[in-house]
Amino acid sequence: MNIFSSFRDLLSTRHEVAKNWKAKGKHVIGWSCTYTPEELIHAADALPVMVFGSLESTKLADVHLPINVCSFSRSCFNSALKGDYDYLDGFVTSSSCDNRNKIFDMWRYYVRIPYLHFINTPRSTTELAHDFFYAEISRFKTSLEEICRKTISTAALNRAIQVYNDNRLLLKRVYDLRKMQPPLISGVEALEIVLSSMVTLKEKHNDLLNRLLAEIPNRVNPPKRGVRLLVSGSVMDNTELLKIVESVGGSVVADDWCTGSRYFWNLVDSGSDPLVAIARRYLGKIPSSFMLEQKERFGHTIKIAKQRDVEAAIIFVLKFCDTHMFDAPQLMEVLKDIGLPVLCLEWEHSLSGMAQVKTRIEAFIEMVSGVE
């Protein structure tokens, strides 16, 4: 279907899309953590774009960083040093892990971006934590108004909430297509759709999602049947690993990545004070691995696995990704307790070692198929 190429094109041309937006005299704000409230950036008439890395060598970043730095953070920093993100008017990150905390300092010293902002994100969702996070979001709003030279009105926030909630609901409908046997969209296609939503104007993305949902029932070339898999683990900003999985007999029908279901699962309460509602949504969403509420995230993982008749799970942990490395053993036990075979793989954010990764995935899928 041609509609899938539209999402793929948004990903491959994301830098040009952002530059075209900036050519209109508007601001482009990069972000690196899903605890960044994009609605505020949108309400300031700026374009929020997630900063992705690449799978190429990180020679420029290696000059400044020790060897035990998360390869995703290293790759994003390398892309910035290369000049891939020179068009950014600002860069925002959050205290989601030690790597992001310290590499923010590296961005400040070595990347020429006019505006940088750090959001202190609590590790819990107590009322005291919510109060603190609301103050952080208010501080972020004030700084955006200064850099964008625009007052963020209540009406603009409400409009942004509606647009983003629409996107989340549409993405949920797209994900529901994976419940079918065989699923109507592949894991690679689903990831491309979510990633593309992070780098383009949400209104445009909503139009494409509506078109996809209208056309998909008539799809003549659905994905092939395969072992129905759940994937989990560290941030995933490219589709290479899923291409491998689905090339050797896997069918990725569920995920709990921060760049997957956890990105859009929770809505903002549109009936309350918009700034309060935004703050509560982001801190209270399906938690990432750095949060204390592990039980809630594992509950989400189990729920989507059961809803989609998952047969096995693969956990992809980036090398030196401390939060997910601590999380993985417990997540493996939780998944095994509901009867799922689990494969845990450590990988670098690069193309090196992909042959060995493919061998292990292929053997795992063959093992699961053999059990059946």
The other form holds:
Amino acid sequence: MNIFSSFRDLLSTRHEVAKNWKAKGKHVIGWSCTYTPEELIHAADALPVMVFGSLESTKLADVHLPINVCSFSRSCFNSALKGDYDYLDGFVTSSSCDNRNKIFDMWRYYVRIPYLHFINTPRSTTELAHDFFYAEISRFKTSLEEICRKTISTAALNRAIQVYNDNRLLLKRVYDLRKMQPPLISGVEALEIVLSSMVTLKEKHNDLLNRLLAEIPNRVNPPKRGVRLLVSGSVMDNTELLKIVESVGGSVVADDWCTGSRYFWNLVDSGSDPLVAIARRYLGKIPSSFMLEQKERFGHTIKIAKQRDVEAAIIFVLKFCDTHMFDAPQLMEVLKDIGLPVLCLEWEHSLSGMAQVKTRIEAFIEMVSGVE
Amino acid sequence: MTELKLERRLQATRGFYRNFVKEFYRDAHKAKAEGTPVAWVASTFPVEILLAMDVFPVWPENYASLCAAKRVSVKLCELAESKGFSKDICSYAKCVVGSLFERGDLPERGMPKPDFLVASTCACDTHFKWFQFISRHLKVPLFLLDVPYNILGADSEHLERTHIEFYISQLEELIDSLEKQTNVVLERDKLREKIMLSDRTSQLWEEIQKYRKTTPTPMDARDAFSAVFFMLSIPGTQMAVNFYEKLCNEVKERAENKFGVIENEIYRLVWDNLPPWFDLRFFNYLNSLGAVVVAETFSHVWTGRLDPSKPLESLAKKYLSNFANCSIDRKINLIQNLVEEFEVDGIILPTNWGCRMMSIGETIVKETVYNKLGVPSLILDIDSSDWRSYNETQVKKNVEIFLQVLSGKKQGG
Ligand code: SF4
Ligand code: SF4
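Show the form predicted together with the partner chain, please, the one above being the form predicted alone.
Next comes the full complex, this chain leading.
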């Protein structure tokens, strides 16, 4: 079977798929932060796609940005300057961190794009914050309706919620395949699946997920047994690092990052007013590190580490991502408190200096396996 | 390099560290010993509220700059790094985190231990992430204000109503929490009084800036970066008002007598962001080349006129419009105004290694201001408090080349 390559294909052909969608006279809206309520875009009959970076050099962006900037945001901006995202009808971001806020200025000044929208996401989750966020989401809805020249009906929102919730539940079931020993799917495969869901029409992704779940019990070549690892970080939009980890004896069975569990863990409450429910789901989801609820964030990390019997953790700190740089030493302490060996690694989105990173991961995994 | 002649330095700021800063920390320790609640405050938090509740506010960012001036900041940064903090985080934060672990002597005996912490999400992520750590480490509560980002770059008169309302309601909740924390009820009369004093402080500070428009300018960045201390740390106090009255009189007199910072003023500059606190003589070096900083963006964003009849709303407007919380447009507008009003020849745009807010967007400022007003900018890579990668020779060389460009422009007309 090669259901896995289908997910990989979705990733590698994502620009073409989006262009084909557009050729049908429909809109494609890029988003960059997992606090963007995709359901609204879906309900406007537009295709929401997450804007990823690439592994290419960022020389176009480097003209405008100093060195000390989040290399993920830099890479996304570079791809936009290069024209990789010329098909976008719009780009939406959210006030989720300094890097993102300030680089949004770069998009405004240098990227030619018909529509830019900024969602002011609170960092807190009090009732006041929920009210504020609801108003922001309503504003986003109105502006999408203008751009897509389409009214977003309650029925369409409910349908979107259904499809998105299905996707989340299916992804959770896929993640559960890693509870097994050895896991039924690898960390690299899991990452490809989540990443592909971020750039694919959810109905289509759900079909593939259903196929995967039906076929997987008969998998003939499950991944090798390895040291069960939790990985933590901000975003991971390519699989290179996990490939390294899994090539030297690691087995990634749990994650805590925006392109993983934090993306799909929480459902939208489908019983209530759809717009209210969507707003509540996004603001109240497992917090990223730019949210004020540090305890809840660490709580989630610990919970999944325990649920999935991990033996060690690797914290991947993307260079110049402030909120994670601050969290890293504290998360390390919290994870050590529950008895896990922890490796904390700084990395560059461009993957420069990977040889050294590989050596450190290798030594760490050896050390952990030696302890057993 | 010729040092600035002593008689040209301002009287009011003479011995600033010895006369005011040291005394401030002495008072802080004394207050703590006497049982007054001490709060550590991140800038852009409405400190006027704390003053009205008789809480003693101590300001870690200032403490970090002080450590830089005393040249101990690098040692403290290294200490923080040894505890697992990245080299790339804001050096203010590293310095203060390091001071929590330092066992030896600290300048001014360190900051008195806080009873609680207050910060806001305005300005930068660093503030609240850094304070979260302090809160965990010292086991003291942290109170946070969640401030919407001013994406339109609106000034205090054009803010979105929803932002103002969100800010005010949070401030009300926060006041409740602080009352519980301190067992002090915030008296509205007292708040009004502090608001009045804070407004007076801003007004005086703005007046001082106005006199700096004179050619030759009577006051330089070196004095401004010292004197702004009161504006930032204790704006709602009589002490601040007294200090600025004195400073204002002196600057005014100098402006009237055309008594400048330097005798032969050739280049008038605007300075963005922070100075290298570890080397404030950098401004004297500029002076020795005939250049003088007539305005800092820093001196123009922390003021905010307040209306005592609407204390919370005025505070909301003051802090929501702080340019650290705004898209780059606000900074561009400000710099363009300064260039025109202060007859500026060039702009210095220092970045700050650990600060995204001060590093991203300087290219946009440079391009936009040049295209619109023909005034060139120089982007300088420095850091506020960590001099380990500060390349003084290179920085000075860049400055000299920049001044030559300005000189060429002046001659070419
Ligand atoms: S990786 Fe970190 S710094 Fe970069 S956009 Fe995400 S949260 Fe912001
Ligand atoms: S220097 Fe920048 S990062 Fe550091 S506290 Fe100030 S605004 Fe925040």
